[in-house]
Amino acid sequence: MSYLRAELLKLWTLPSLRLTALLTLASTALLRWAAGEPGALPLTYTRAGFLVLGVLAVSAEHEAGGQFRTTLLAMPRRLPLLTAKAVTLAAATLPIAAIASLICGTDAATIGYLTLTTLLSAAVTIVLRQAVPAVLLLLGVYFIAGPLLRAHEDLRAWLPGDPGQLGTALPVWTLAAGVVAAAFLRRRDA
């Protein structure tokens, strides 16, 4: 329980996360107004905010003067630490995703899609440890490689897809990235 409380306190006190969430919701509302009708189209663009949210939740500890070493001193068991990070980030993302889904008039699959997108970006950031490479990689996959590869019928089922199309690929990607992140976190020095 102390792992969850500590991770929740860290997330709650990061101003960059609150600002990212507010900007994501504001841009979602603006794009929804510009689109003129309900649908997941605005979230196709503002999912970038959810990617950044996951990256900032993890990278803040690695880039802020080695704060992650202090975290490992206080919470030395790494897998429970990773689990606590994932649970608290999901709990923090769910209301934001629900509000974004309400703004756009989409269903619960969109909430799952946005939450899994945030968790996937956090797992990638645990592996890369830095915000800029993680954001560039994730934006490249979601906004450049994904749309280009969707033209191939054979690859379409293996791509994360768009908001409103949760499918099975994104949960599998998120789980796989979580396993890789756990392996890196367990074996690597702080």
Given for the second form:
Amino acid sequence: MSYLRAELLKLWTLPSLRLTALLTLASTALLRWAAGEPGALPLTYTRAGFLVLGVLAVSAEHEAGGQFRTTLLAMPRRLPLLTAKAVTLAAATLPIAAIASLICGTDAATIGYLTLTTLLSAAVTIVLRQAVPAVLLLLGVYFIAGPLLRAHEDLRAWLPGDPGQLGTALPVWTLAAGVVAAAFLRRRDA
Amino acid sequence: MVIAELRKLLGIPTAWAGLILGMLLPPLTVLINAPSTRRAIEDGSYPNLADLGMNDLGIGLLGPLVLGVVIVSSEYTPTGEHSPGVTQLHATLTAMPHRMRLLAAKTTVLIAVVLLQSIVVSAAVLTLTRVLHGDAMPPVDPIRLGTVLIYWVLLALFSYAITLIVRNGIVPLTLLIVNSFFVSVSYLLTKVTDLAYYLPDIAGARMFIRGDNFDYAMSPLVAGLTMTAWVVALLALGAWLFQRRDA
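Which structure goes with the form predicted in complex with its partner chain, now that we have seen the form predicted alone?
Once more the chain from above appears, this time first in line as the rest of the complex follows.
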């Protein structure tokens, strides 16, 4: 329980996360107004905000000053730490995703899609540790490789897809990234 | 000074990611799309044959975009674990205190690297398209090819200027990637107001893309001037802020 409380406190007090969430919701509302009709279209753009949210939640600990080492000093068991991080990040993202989904008038699958996007980004950043390369990689997959490969029928099932329809690919990718992140977190020096 | 900036830029792994992605993605796209492009040419559904080859260059713009961002954002990374708050920019300014000269050196390096990259990429893509699709491709117009190179450089300067203003790599990277590689937000805004046709990304691409699904007519010259005006304005703001703000 103390793990969860500590992680939640860290997430809550990061100004960059609040700013990202605010900007994401504001631009979702703006695009929803520009689109003129309910639907997941605005979220195909603003899912980038959820992606950045996941990246920043992790990369903040790896900035100069080495907060991550302090974290490990307080909570040395790495897998429970990872679990606490995942649970708190999901809990923090859910309401933001729910508001975004409400703005666009979409169903619960969208909330799942956005939350999983944040978790996937966090897992990738645990491995990469730096924000800019992680953002570049994730945006590359979501916004460049995705649309580029979508034309090919046999590859489509492997892509994260659109916020409108949550397939099996994104949960599987998130789980896989989580396992890789766990392996890295356990084996690598802080 | 210029040499120092060049060595610094080429020492950043993310810059290499931008260089390599920018060079590899367009030819790769041509190859991946070759079958569907050929079918579209045969049944006449290809939107505008004048854009054959030019369309596939767009994805390479990731390169100049990333280069423009990291040449500035790398200066704001902390130098060491034990000195939070001290960034590479402090060391840079100690060596080169004259800020406008420093910016001039950075800009020169960025333009040179992106120009070289765009020449290599457009040569590769146009040759590949010629080999794959042969006569369907119109002869290359040197002036139009020139506008492609100018667009690449302008886009690099655009992301460079934004990064100078916000002093952070994530914001420009997110904004620009999301907006350039999709049905862009700017395109959505053109549905709301005609003014959106003068946004930099919409105007800029019309320097060299001919067949377009826009209702609003704009000549390549006006498009180029619009894009240049955006870049000059943002660059001026960025330079002014860089001059005035503490490192």
